[in-house]
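A single chain, nothing else alongside it, follows as structure tokens in the form predicted alone.
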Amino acid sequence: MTLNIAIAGTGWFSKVHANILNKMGGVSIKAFVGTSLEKAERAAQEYSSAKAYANFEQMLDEVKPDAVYICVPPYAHGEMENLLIERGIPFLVEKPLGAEMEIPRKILNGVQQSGLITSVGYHFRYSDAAVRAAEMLQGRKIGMALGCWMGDMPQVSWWRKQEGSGGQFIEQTTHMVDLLRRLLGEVDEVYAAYAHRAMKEMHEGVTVHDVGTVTMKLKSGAVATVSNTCILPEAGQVGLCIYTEQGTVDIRADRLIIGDRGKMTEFRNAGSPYERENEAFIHAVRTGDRSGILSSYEDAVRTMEVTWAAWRSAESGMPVKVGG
């Protein structure tokens, strides 16, 4: 059985997924949907089976896809997910789920009522480093964690606007928050401090903060701090380091570093987390077996609740309960 797949969005991540899907047996990319037909045609031209659309609902009517990949900016979520829920079409959606919480909460309600198969693009969960870290942490007493996402400002206009991206902590650093939840458990309360330091003077129309630090209390009793900046001239450090009574478990994008009484051991990622993420979703669509999906929509909403609470804390200057 060949699964017919449609992709909404024409940016970098849509191509990442399309290239992986294109190599899979029994999968056919049937459509790209863009904000303009021209953009969709440019994306579709590399895949012989794909047709271009500028209207999402028209694509659903004509293609009748078995599953849809949603790779659009945070502000563009809502209508597409609701149409897929109405039609019972499984979807994989890239993070974050929105620029604020109202739309994701409404979508979650529909997903839960329909029982729809969903997956969210938290690819760090599928990395060798994260999987091995989870194994290493078994039996250890976790005290705290320090995470970061330090880099430059993405060169797209919507990212620079708070209402477009939700800000760096919601749009990028969410990966570290999600990894924190995956390995340390749920977050109970956050306190955040954000600031504007340079980007408003360097680029036109910037309303997102360019530095920020978020301190978290976890339900387990552990504590964590995750910081970010988009002030640098180029990509910098990304990772999450966990501190235990037996040493450190340091997760990077491409490796895991274990610190044990002064001895450092490094494990490089062997497989592609993007490929594993796609394989798990396609397997679920084909068979109904969701066990390989490591981030469902419901789980991803809990990560979004943390990053949204951080935004509210930074705005109010007060600690905020997650989900409150």
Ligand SMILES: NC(=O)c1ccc[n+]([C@@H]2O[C@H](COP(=O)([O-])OP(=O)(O)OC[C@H]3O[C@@H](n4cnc5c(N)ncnc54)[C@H](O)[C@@H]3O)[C@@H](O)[C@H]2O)c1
Contents of the next structure:
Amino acid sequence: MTLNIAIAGTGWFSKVHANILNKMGGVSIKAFVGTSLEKAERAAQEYSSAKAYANFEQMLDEVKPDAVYICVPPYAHGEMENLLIERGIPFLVEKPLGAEMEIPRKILNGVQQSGLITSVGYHFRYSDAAVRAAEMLQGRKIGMALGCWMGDMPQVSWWRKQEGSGGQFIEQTTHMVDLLRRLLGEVDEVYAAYAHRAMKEMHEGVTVHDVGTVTMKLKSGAVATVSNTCILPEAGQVGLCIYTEQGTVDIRADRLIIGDRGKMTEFRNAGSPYERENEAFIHAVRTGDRSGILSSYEDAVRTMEVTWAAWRSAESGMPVKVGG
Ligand SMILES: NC(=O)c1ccc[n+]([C@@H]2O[C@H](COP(=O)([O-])OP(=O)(O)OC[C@H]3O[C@@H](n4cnc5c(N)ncnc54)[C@H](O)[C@@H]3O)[C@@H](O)[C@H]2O)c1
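Can you now output the form predicted in complex with this ligand? The one shown was the form predicted alone.
Entire complex below, previous chain first.
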């Protein structure tokens, strides 16, 4: 049976998913929905089966997709997810779930009540490095972790506005927080310090902080610090290093570096985590078997609760309990 897929969003990442789906057997991209018909037409013209829409609900009525990909900026979430929940249509949504916490918490209610199949774009979970790291950590005592997302400022206009993206920690560094939860368990309390250093003066309309560091107490008793900056002129270091009594487990975007009592071994990623994420979701929609989905909406809300608590801590200058 061919699965009919619709994609909301006409930007960079909708194309990344569309190109993966386009190569899969038994999947047909039937629609793109954009903020204008013109943008949707531009996106759709590259995929012969796809029609263009400027209205999400009209698309649902006409196309009746088997599943929808939501690849829109953080500020644009809410209405689409609610319509999909009402109609019982599974969705894969890109991280983060919103620019603030109210909308994801409401959507979570609907997802839980409907029992809908969902997947969230935390692709690091599907990487060889993260999968092997989980295995290597079995039997080791985890002391602490240091994570970072050091880079430049994305050029899209919504990213630099607090209400558009939620800021770097919510929008980007969320990947490291999610990896931390996956490998070390839940976070109990956070203390964050954010600042504006250069980007506000260099570019017009910047309201997001450009440096930040977040200290976390985990339920296990371990501690962690995850820092980020978008002040650099180009992409820099991204990763999560876990410190254990036997040595380090260092996860990078393209590899894993294991330290074992002074001996270092490097494992390069082989497959694409994005392809695995897409395959797991499509398999779940086709068969009902969700076991391959490594990040559901329910789970991703818990990651968002941590990054949201960090924002509230940075604003108040006080430690904040996660989920409070
Ligand atoms: N998992 C990853 O590695 C990864 C990488 C890049 C981006 N992303 C995420 O994907 C999302 C989109 O990022 P992007 O880089 O594609 O951004 P982008 O700015 O290139 O594209 C966003 C698109 O969404 C459209 N849009 C906005 N509101 C809409 C609405 N209500 N209905 C339909 N379309 C709407 C915009 O017109 C634009 O075409 C972000 O949340 C981002 O964090 C994830």
